[in-house]
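The chain below stands alone and is given as structure tokens, in the form predicted alone.
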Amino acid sequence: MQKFSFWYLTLLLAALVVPACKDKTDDELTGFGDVEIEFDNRAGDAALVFGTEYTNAAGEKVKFSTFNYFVSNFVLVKEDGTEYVVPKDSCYFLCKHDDLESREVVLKNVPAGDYTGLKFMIGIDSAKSVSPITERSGVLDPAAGANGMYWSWNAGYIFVKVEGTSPQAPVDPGTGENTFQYHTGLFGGYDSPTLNNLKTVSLETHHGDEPAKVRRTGGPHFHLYVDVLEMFSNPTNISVASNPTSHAGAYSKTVADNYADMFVLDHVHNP
């Protein structure tokens, strides 16, 4: 009798162990945690520091002064394919190198899950940049986050702005320093066709890595390589001797092409 009792009481325990750790499991795949990404800005293999030397692809000396981007509508992928969007009025950032905290970017409410992939735009869609403009606060404001970031006889935002200094650039008038300007924008129009420089951005996370995990009691850590240095190059090789500006013209469509793939995810750090 003592013998059946022992082994009752073993098996009551086992089954009532079972269930709460399934429980603790199942409790920490539902509701919704914070997604963090961070933009580590580089110039190539270094870090970016404004006003240190660096080489472009041209083999000219280069030196930079601005480096501000939009990124936007955020998704993330699960390994199965099944996306999340988050909600578009959510994710308009408006990122600067000389602003670290900029460059600090949270997706609140994601749903749990086990994310392997990241996408995400470089610019302002059409349908946000022709909204009302009581519908543009923040970052999108022209007169007050935009500030700088936004052309006002063009009606429309600028993606990228990359500017700086180099010895093969030709003497600005204004300053008598010798300068470049990239300020790229451009999304295909609105009452005629233009150029369409919106870009989209594809993240896997590496092989073999574990997912990036969201879970109700944190989320993962994205931390991404910005290289301004990749505007120089590829696929299209730029000289600031032979094409030190570029604003809405035809030329913009070599810049943008060329910055599309200056995001690379290092690393997730997952809580």
Second form
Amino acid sequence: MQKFSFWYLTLLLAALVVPACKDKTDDELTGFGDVEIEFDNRAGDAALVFGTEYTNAAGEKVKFSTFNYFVSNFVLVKEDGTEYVVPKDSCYFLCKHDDLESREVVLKNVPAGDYTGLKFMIGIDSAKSVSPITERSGVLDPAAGANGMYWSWNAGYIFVKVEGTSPQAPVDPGTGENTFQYHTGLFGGYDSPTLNNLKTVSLETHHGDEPAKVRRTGGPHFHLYVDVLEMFSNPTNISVASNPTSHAGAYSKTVADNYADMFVLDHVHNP
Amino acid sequence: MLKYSLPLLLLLLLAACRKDEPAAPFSGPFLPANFPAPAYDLALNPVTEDGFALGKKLFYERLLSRDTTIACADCHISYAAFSHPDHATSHGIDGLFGKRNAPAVQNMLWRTSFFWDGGVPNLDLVPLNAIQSPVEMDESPARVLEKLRAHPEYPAMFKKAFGSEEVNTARFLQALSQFMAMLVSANSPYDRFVRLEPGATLPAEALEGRDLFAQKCGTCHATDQFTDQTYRNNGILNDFTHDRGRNEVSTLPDDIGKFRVPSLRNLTATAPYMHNGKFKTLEAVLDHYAAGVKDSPTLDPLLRQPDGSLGIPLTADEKTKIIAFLKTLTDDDFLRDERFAE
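Structure of the form predicted together with the partner chain, please, following the form predicted alone?
Below is the entire complex, every chain and molecule, led by the chain shown above.
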């Protein structure tokens, strides 16, 4: 009798617990959650503040007044390598330093799961760059959201825009100020090949850290550092004295190669 | 006999009645039989009577410029095939001069790129350039839209054209495209001749000129658009520091000094010629090809002869005949079309 009730109890317990366990994992890993990505702009070790003086790799004193960039085509990667690609209709973001909200990107309805990688593009991919005008709303609207981030004479978006002043930069005859200006774009050309400055950023959670957990009840918060001074170094030091401006020319490749590594993952918060 | 004359009479009466009708019903752009299918996707922006009317008003609208002094139509004039006649380069706002000649705006539906350097891939995106250019209209497109929203007439016109009063970027640009889409020039004596229209002939001199043209010019000025839509250096300059042409958008060293091969339609209305308006007459253009070609690293290979000389061998007689042919490309119906004039 004793024996019987022991087995009976175990069975009963198992019947209760197993489905409960199963229910819980199902519950955790089904459905969708939102992922937040914070783009925290930095200048070297310090937080970036417009008008504050920093020193670039060439040893020049620089103050910033504009720091805007397009980020797009987000992909979340699980530990086993499977990827979730954010749909095209919600994968374009314009981050402006002076607009805090624009630097809090939210990826909505990401399938629940544990993610260890985050990939995105700096700039606007070539397909979108040549898309019909009716498919360019919000931050992609050249006369609204993308105002100042679009070249109308060499049709395409400015991927990264950095402007500021430096005593080492030459005087701009227009304003009488010592300014530098780096407007970088170029997606590879729509009919014949031109320079392609699109860069892909690939970030991974730090070894030993928890993965980024997307759950129905909430999602992770990726905290990214974006160091504007990285644009001035590695692999090539850029001097505001000798190359104070770069737009759609050949030198923009140097600028883009430099800023390709300005995004780093500082940490991930799980809910 | 009566059996036949009665319907005939009715037909005549009907024809007479039609005269009293206000105007022929609106039909979209003329798609001539001697042209291929348009490059512009008309399905994405079908041309309607109201869209065309809105686009036309915008094309003649000075509010598009910063200080309300300049309209598109000031540099693109209807009787000059929408080019800027007699202006080597065009003066825009504040009397500032741009560095390039304003080209004709005609047959834009068949173009795969725009501007002398091909910097813009789609007709819809062209006006953004003119509006923003500091030497043209010097205005931000965002402010243009605000001005149109506040205007007494535009919101209603947008509603007629697009179904609601909303004035947005896409609608604004598509309306301008609808106007420009209608600017089709394909009724020159040459066109009527190649379409074998009844009674269409060309003078013997022009016919000879046509053959010479095909041999000597037709590789670059190809098809009935008279351009292969590529970028080439035809030797009018050998120093491109002032304007590097295609290189300014492509950044490729090979593209320095290359400019888009232009169409040759309505030349008699569009002088001066070339991206910098260098030549005032067709004679000067032919003299250039015969004896004025300047050497530079990107000069088109077609302009290097096997004996090492530059240009295209042309006798005086051949030049005259080629010019006679070029003159058959003038389309008076288009130049005088009242639907397009202010």
